[in-house]
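Shown here is one chain on its own, the form predicted on its own, set out as structure tokens.
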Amino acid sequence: MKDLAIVLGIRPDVIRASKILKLLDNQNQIEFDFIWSGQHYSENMKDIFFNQLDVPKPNFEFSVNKSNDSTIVSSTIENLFNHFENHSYKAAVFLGDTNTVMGSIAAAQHNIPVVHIEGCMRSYDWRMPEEKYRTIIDHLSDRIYAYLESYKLQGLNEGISENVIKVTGNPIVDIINENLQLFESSAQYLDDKVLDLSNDNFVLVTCHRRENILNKDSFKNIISLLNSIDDRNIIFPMGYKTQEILNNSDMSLNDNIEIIDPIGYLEFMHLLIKSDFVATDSGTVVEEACILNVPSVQMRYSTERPEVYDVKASIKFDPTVNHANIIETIDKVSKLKKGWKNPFGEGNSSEIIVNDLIELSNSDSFRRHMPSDYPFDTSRSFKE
């Protein structure tokens, strides 16, 4: 039996967990397998991030049926269930709020304790599949790593035991602190056209959330916002689904908006550092911008990261409503005063998480759902 199965599946997972994986790889107290769910599969959505951040490669890689959410989730559960049939672990570790974390159901079906990194975050927007997923895994979990005390309070308010939740700070702070010089010197990864655009004042944009791009009115309002930025260039690394929806719509972007395919982490962070501000619906990008003292427009109805508003690092743009004076959002973000304090932690979150995982594994105390005299052999599936 190995100690841990670390299950990841999307680009931000690789980034946020990169130091955790390296710390685990460089210690000799516990053994782990790194499992890739297969949710992201193209090179510029996965492999490039392993290479750029020098992350250990997965021990196991699965493929999933990507027809829709249900097939991704069901094949992830099936793949992990079958894997857990043949490989024993003291605990299975998941990160975030994507389809991949629903693989925690397979761990629960095998009675393997579940660990959730990034627990108890809530947007309270039930339209989001992520909100459903993180609620489910938190209530399955035997150990939750919540980034902030305010997140822990949200979990406690849902009836999750205080003994389950440990506040750690946000590992993305660790990644940025350790790689800042690398980000600043990563211009060589950009093609000449984007590099030229980045030499002048520019705005960086990302947009991928389905509640934005699949809702025509919301997407139209976002396009209107971007088209209102007419005094500087805009660099827009656009996901393939967003490109597809835009190309099949009657909407268009102004000529000062340069659409490019998704790019690697180092070149993206280089652009983020140099940008005047970022307009995004990505929770991770909002965190990164806040930590780097880059103003942001958060193009979302709600957020699980209200701290960026509290420290006045971000302006809200609600795509669900029509804005009478849309340029007002751009005026507000342009007036944000840099120098706010990063609210996400001190940069030692990865060490806190790894040390706790080692302690729990060595003491064999992951499980919280069962009394010590539980009458089953909990290392085996219930079907036996």
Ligand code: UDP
Second form
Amino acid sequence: MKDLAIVLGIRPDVIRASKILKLLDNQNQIEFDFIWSGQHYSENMKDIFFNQLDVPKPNFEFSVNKSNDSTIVSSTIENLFNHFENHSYKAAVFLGDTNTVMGSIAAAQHNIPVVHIEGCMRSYDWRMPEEKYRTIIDHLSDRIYAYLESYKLQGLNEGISENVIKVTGNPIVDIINENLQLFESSAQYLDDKVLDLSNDNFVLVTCHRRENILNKDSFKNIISLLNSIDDRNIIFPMGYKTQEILNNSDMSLNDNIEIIDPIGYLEFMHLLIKSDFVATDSGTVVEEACILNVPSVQMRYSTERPEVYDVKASIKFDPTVNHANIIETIDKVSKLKKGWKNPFGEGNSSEIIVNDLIELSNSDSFRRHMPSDYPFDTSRSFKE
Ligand code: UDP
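If the structure you just shared is the form predicted on its own, then what does the corresponding form predicted in complex with ligand UDP look like?
Shown next: the complete complex, the earlier chain at its head.
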């Protein structure tokens, strides 16, 4: 039996967990397998992040049926279930709120304790599949790493027991602290055109959330916001789904907006640091901007990261409503005063998480609510 299965599957997972994986790889107290669900699979949505951040490669890589969310989730559950039939672990570790974390159902079916990194975040927006996923995995979990005390409180309010939740700080702070110099010197990875644009003032944009791009009115409002910025360049690394939807619509972006394919982490962070501000609907990018003292417009109706508003690092742009005075958002973000305090932690979160995982593995005490005289071995799968 190995101690841990670490299950990840999308771009920001590799980035956020990169130090956790390296720390686990460099210790010899516990053994783990790193399993890639296959949710993201292309060079510039997956491999480039392993290479740039020198992340240990997965021991197991699954591929999923990508027809739709249900097939991604069901094939992840099936792949993990079959894997757990032949490989025993003391716990299975998941991160975030994606289709991949629904693989925790397979761990639950094998009665393997579930660990959730990024637990107890809530947007209280029940339209979002992510909100449903994170609620489900938190309530399945035997151990939750919540980034902030306020997130822990949200978990307690839902009846999750206090001893399940450990507050750790947000590991994205660790990644930024450790790689800051690399980000600053990463211009060479940008192609000439982007490099040229980024020599003047520019705005960086990302937009991929389904509630924004699959809702025509919301997407239109976002396009109007971006088209209202006419005094500088905009660099927009655009996800493939967003490209497809834009190309199949009657909407268009102004000529000062440069659309490029998604780029690597070092070049993205280089652009972020140099930008006047970022307009984004990404959960991670808004944290990164806040930590790096870059103002942001959060193009979202709701957020599970309200701290960026609390410290006045971000302006909300609600894509669900028509804005009579759309340029007001740009005025407001230009007036944000830099120098706010980073609300996301000290930069030692990966270490806290890894030390706790080692301690719980060594004492074999992941499991909650499990009487010691439990009458049968629940680790075997049951077939009728
Ligand atoms: N990112 C990147 N290249 C890009 C766009 C984003 O490396 O072209 C990084 C970004 O710095 C952040 C992460 O990818 O760390 C965000 O991913 P995404 O917005 O897809 O996911 P979310 O955070 O919303 O789950």
